[in-house]
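Read the single chain below, which is given as structure tokens and is the form predicted on its own.
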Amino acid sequence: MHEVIYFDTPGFAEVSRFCLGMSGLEWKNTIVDWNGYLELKNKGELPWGFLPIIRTPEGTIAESNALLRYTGALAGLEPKDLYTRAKVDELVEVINGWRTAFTPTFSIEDLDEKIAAREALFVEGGKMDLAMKAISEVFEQSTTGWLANTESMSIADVKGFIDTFMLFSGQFDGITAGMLANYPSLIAFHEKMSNEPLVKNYYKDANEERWVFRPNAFEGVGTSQHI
């Protein structure tokens, strides 16, 4: 059996927990706290020191990006065409690469400074601006209506469709949902994959945390009950 280990955020093991749930295998979701998290790392578990992890038959697997390519061929999410599976895996690293302009916002204490930081981002030309804008033009240029281009979803919609709408979750202090109306091929890239049935089924008793894979979640958008 696999177990996936993280905290209750969806946070970086959601894609993973996605796939396996995906994969039709039985696995163990296992939720820690912060106590637990450094009870597993005081023993040594964590192979580099951090969650998530993947206990497999054959061992633990770290790195949330190592997990996602796993788990993903688990659930045949991962093309077999070495060319195809790069081109998945090139947007895979694309995707991520948003984390680098707006994890240093949680250094910041000051709440406001934190809010007027994350606010920038999403200016025209802003850093996050451009990476929502460019997974948009992904999206409107595929001509299979997936993002890499792929006859079916593979983890590089996995990747797009979790970690961009959790942004817009209301976690993060200054990013709201109402930010999304200015890339509606996004939305539209977001009511494809919720409305997929697999999705669909995953997320339908999911807790209200993760209300932003829902079909429709994001009707409305720019209105008073999304701001």
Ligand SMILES: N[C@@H](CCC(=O)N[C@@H](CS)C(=O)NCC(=O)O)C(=O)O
Contents of the next structure:
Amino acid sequence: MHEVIYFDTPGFAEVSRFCLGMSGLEWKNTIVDWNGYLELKNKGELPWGFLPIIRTPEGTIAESNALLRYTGALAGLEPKDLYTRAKVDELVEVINGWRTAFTPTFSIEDLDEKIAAREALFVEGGKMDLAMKAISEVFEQSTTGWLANTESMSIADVKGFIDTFMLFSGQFDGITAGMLANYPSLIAFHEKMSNEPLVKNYYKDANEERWVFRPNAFEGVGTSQHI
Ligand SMILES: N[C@@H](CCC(=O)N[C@@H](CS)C(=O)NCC(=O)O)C(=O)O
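Right, the form predicted on its own is done, so what does the form predicted in complex with the named molecule look like?
Once more the chain from above appears, this time first in line as the rest of the complex follows.
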């Protein structure tokens, strides 16, 4: 049995939770708070001092992208062909890199300043605006409809879907669903992923910030429904 241990947010663990959900294997979703994290850390159970980790029958794995590849393989979302797999990994790394534009805003203490810094990332030519346009273009250019041009869904799609749309759930001050209005192809990618039967089923009872992974989550975006 596999056990994912992380905080109660999508954050760095959602892609792996999702892949385990897709795998059909039995798995345990263990949620900890800050004290639970410190306890694991002090007991030496976190290989590099961070969450998430996955406990497997053979030992513990850390680092979210390692977890994504491992759980993705369990779910059949890793292509067998090495070139195709490398192209999938290429996209996973590029999408991961976008986080580095966003994460420094977490340490801005003044709320107005934090909001302004995040808004600046999404103005035309800002780092996140360019990132959203880049993923839109990748989707537009795919001949199969999957981001890495694979025959079926891969971990690049999982990473693109989850790490992109989690930004717009309202949990991050300054980032609103309405900002997606500038990226219609991204919404089309969302529609494709969220309507995949396994995805739809996985998120059907999802709570709170996970509404962003459900079909029609961004319907009416750009209107007064989403500001
Ligand atoms: N490189 C790690 C980073 C994970 C990470 O930053 N985890 C945060 C929670 S979102 C953490 O454990 N923070 C504890 C701390 O900063 O002391 C990964 O990709 O898994």
